[in-house]
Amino acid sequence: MKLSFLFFTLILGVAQMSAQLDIKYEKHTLPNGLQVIFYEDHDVPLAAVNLWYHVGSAREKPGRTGFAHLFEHMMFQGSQDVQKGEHFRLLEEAGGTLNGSTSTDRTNYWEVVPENFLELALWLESDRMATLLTSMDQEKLDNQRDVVKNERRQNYENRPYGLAWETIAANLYPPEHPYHWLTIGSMADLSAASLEDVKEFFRTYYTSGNASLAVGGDINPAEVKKLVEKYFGSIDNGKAVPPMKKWEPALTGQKYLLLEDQVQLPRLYIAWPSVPEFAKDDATLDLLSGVLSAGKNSRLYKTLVYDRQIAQDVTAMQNSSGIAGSFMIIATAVPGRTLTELTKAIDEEVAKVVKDGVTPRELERVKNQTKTSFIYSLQHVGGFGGVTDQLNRYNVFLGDPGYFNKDLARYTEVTATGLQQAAKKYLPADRRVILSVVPKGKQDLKAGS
């Protein structure tokens, strides 16, 4: 399969450090509020459908968590004209692929099909948007509730280090903050959810007026627009969903937390409140995480894993979401080492960045890595991170589907001085959450006093 001309152009752009992405699209809004984006790419006879609902776990309320993720499952349980399991069967028999995911701030569903089956994918998405409630009953809810509970057991309760993320979220964000709980929800809330609770959540958020649809690939936008109007045009737009306010929590000191778990090696988690996605300093903190841990030449890897050999792995990341963000460093100790040692070594490396900054070569390296990763994702017209997914991401969060070049510019414009200032501002040693996950009975390995 040949790569598109666009892809070769983008790779050349990375080499020249001046890539300009020429991704042409059309955007229309139907009378019922559904925003529709069309993108043509005729290199491969495939079509992609990507639908975002602007709802995630942040729209839930204490005592009623896990609903957004539950609907990721419920949306495949059949609707008025599609029986349970038929959504998968029809698309897979057509040679297509499909998936969905839920985050704090959005839920998305996508299909990639041979272009002659595009109408099938559009019909399936429209049918469940319009008629899911007509076929939702207690049996389906109970079935998928059990599936989600089992998923929680597998990925959290019964997985080594699995409860770390939930513990950090609960301590980094206050109880009333929408990020205080994980997308998976709690067992108690899932058990307590009634059929009417779940239906009301769907009526509120899974509407045409709260959705963005991107259709791309080997398509004729004029023809696809008619199909979209045919299948989605009569769907009720629902009540307007108010935007969420940015809420960046502040810590007044250090929180030392401890979990004993069925693990062999102790693991350290350090988390600081940072900034939301696309906010000032978001890209800078992304690049800072790369300087600290991306690759074997990164500062933390070289010091902790290679030189001092006190950790077997280390990762830094800027977790930015719609209304808030966090910066995290995670490191697993080697046998015989404590998390206090790891904390001290990490603090020393962060302090060096604050005091002396980073080198031009370090900054250029992480900028190149970021650009390359971004451009590689655009090889794909559909699926997670593909062009249609990015069009929806920019449209939902920024109202600008064509934000590609501005997004890259956020990174290319970061300076070494800006990175040094961000480290000083957002990674103070006296305001953070420090979680130690240690083997049962090995509390002496934890960080702190």
The other form holds:
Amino acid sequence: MKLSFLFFTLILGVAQMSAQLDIKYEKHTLPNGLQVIFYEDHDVPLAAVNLWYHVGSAREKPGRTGFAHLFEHMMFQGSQDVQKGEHFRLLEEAGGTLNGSTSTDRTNYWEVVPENFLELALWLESDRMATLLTSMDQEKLDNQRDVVKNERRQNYENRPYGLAWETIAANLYPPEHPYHWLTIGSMADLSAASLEDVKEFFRTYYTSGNASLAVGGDINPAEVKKLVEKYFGSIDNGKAVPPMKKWEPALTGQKYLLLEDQVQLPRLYIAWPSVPEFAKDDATLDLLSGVLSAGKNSRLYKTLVYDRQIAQDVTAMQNSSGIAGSFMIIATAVPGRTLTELTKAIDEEVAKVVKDGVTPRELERVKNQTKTSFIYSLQHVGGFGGVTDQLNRYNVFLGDPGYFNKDLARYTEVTATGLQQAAKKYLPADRRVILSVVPKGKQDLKAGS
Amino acid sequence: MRLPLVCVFLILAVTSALAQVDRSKKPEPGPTPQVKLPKLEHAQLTNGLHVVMVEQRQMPVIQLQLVIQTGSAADPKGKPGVAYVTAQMISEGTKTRLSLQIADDFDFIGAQYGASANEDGSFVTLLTLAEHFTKALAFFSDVLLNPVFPQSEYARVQKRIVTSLLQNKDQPEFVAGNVFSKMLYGEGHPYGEPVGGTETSVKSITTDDLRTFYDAYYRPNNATLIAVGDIHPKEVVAELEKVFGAWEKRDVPATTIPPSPAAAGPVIYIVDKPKAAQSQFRIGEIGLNRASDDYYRTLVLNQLLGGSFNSRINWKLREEKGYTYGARSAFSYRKEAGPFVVSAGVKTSVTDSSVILTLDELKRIRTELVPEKELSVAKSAIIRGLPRGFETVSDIARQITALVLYNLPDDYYSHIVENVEKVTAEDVQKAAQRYIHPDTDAVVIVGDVSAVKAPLEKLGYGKIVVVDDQGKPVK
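Right, and the form predicted in complex with the partner chain of this protein, after the form predicted on its own?
Now the full complex is given, and it begins with the chain already shown.
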């Protein structure tokens, strides 16, 4: 999943598995449709607010790619009772931290503050949910449009291999599919975004009924419930937006693509359509990616990087989102090697998994790695990937904030046979997108040549 | 979070219709919560290894962190990268286990192992579930005590590091940072050399270099072991004595860092990146060391200058002008004076304007007294933000590492509040005048020379030198 952020940050991968964890939470639904989840954790005197709106770049209209994320930036520009800059200043003064991010299917906002400033965070979130448009103007839009264009320059155009993702999305998904473009959008579409678009988007998607609010940490749920009712209870500005239909694209053959970039070494991207997040086989494909590339003893790392030393790095991943997913393998060739060699080596390793399966120890190792990194991530009550973010993720996509143990089961139930079958079903050598990113003028290094 | 709790409430609440709330009044905070800073327990093993422990039972996890008091500042002359490569190599083979075995042992129990170095120290860390602690500790101590630096593994690791250094040329942020350090400290000063080495230096480093560094500095009397998490300090000490007991102490050579050179500027260095969509810039100079009396003053100064989203430089360049996705400033406090730097990536066409606006902010913080409100926001941010630094076992281990590395007292964190509280607007101004010199700063820009050089020349900020990615002038 590619994310775009309000400001840049390091995001750690969050695996989706736990041991027998039981997370104590409460869920309420206010009459205006706002879903509210409380979670107590009194270890540190902090409170975390995490608010999801069930809208992402998949809802964008043609000619307005990048809008959901640009809109996310507008949410920090003040509202009726909050001046421009005040949102940040008040949270900074409180000793808090904050951020937001936009994916294809959701937009999240969070604050982590000392517990005595919880009401401030709720006030800020409610004010922009209720009154964002009253203070919106062209100057703010133009300013954040420039900021987001700089984000695109910094993280895509001026970054080595930065345009690869956009090229893959455009070729994996048909033009009508909402994953055809990235959340960052195109420069032209960012230029076209208007104040009218901001208003319409807000009225359609930023409604009490389309949001899920998780509050966690050193809190008293009964008291916080009163505060939430006070600040959000009167916002009754719309219902939940019906979920989008799953749309899993299929490829009929191999597509070879080529990009030249200001890079030292060629990099190979192989992408297959797979399955959406939480769908059958999603967890299996996650574990398959681990068997292929997590650690020195993983199949691809050991062969390409450790033994043969033809690749500098190799990564496999199941990129699953709301209505579709893709499985990807990415590898960078060392000097003197071509992407054709890398493709061949990768194909041989995948073919081995398809033919002979994996050993019990390999599967166990990846399950353990997944489980433990999930537990480590739950040490954070707030922020990206913390407990409140997970509660909202489960709630928004599955309607069940307490999905932790079921999520665990998705992974523990995967068998070596299931993994082998998934490799066979989802990683065919004749239906996929193969992108070569090569140094300028070095087309001979590309795959398929 | 506490694990054993097993109760899930699902309440579909029905609340009465609510009146319109008055949001025009900002809510006031409740009483300031008591911040419980973790209690540090100390022990010393018979071989002199200092152990610092924190019992933290909320989650069944444990973080171990070994701090070696020597880092890249002790790299042999002409061989930057030795400390870093040594750290990378200790897990590539021990007396009893091969590289792949070591990786599999850690991975199979889901333990996250890492080793690295910076200018001041070398660090080996391990995050594990408490249930695997004994095993994890055995694996961890093995790589620390028994590495053999096998030539066959090193040949591979060395090539891999050299290739990644080659790849760093693609990253404008990396190039800008490297050239900036080099220009500030000059040839031969350890702070001017990249911690990870250069392609040339790493190619020249041998396993003998690594063994020599390891034998000299990886010694119990030059190290501190930090253990945080679901452990009982007394039990841990007994276990540590068992596995680390055989580690022999030995006199460790002192690391001498030469004095800082004079100001590098005013000068603008440009590294060409043809057709770059953005310019990455670094502006700054050599600042102060961690032991300086001005530490807290510069902490507050930086917070409001470029240390937060709302700080002057980010506000100006991003929220007012829309020139960047983000701009920031930072002091690096090290054993000796580290750099002060302002950094940002800006749209190519506003490179010169961004440099001017940044220099203007650096001048203004020297000449104008900071308004009281701005000062109090910055101080509050630091003081009230303190608990966020102690949330996870890794957070706590990181905080203790700073104490260990810079020889700070255990009650350091309990005194932050009063030390920050007493910083005045005059203090901030004096610190700015002492450490920020916008007339003699070094400016490094990685961007499209054909687009940015002429406008930068018009600024009249010292001479302009086009350099390569190693900081060498380009003809």
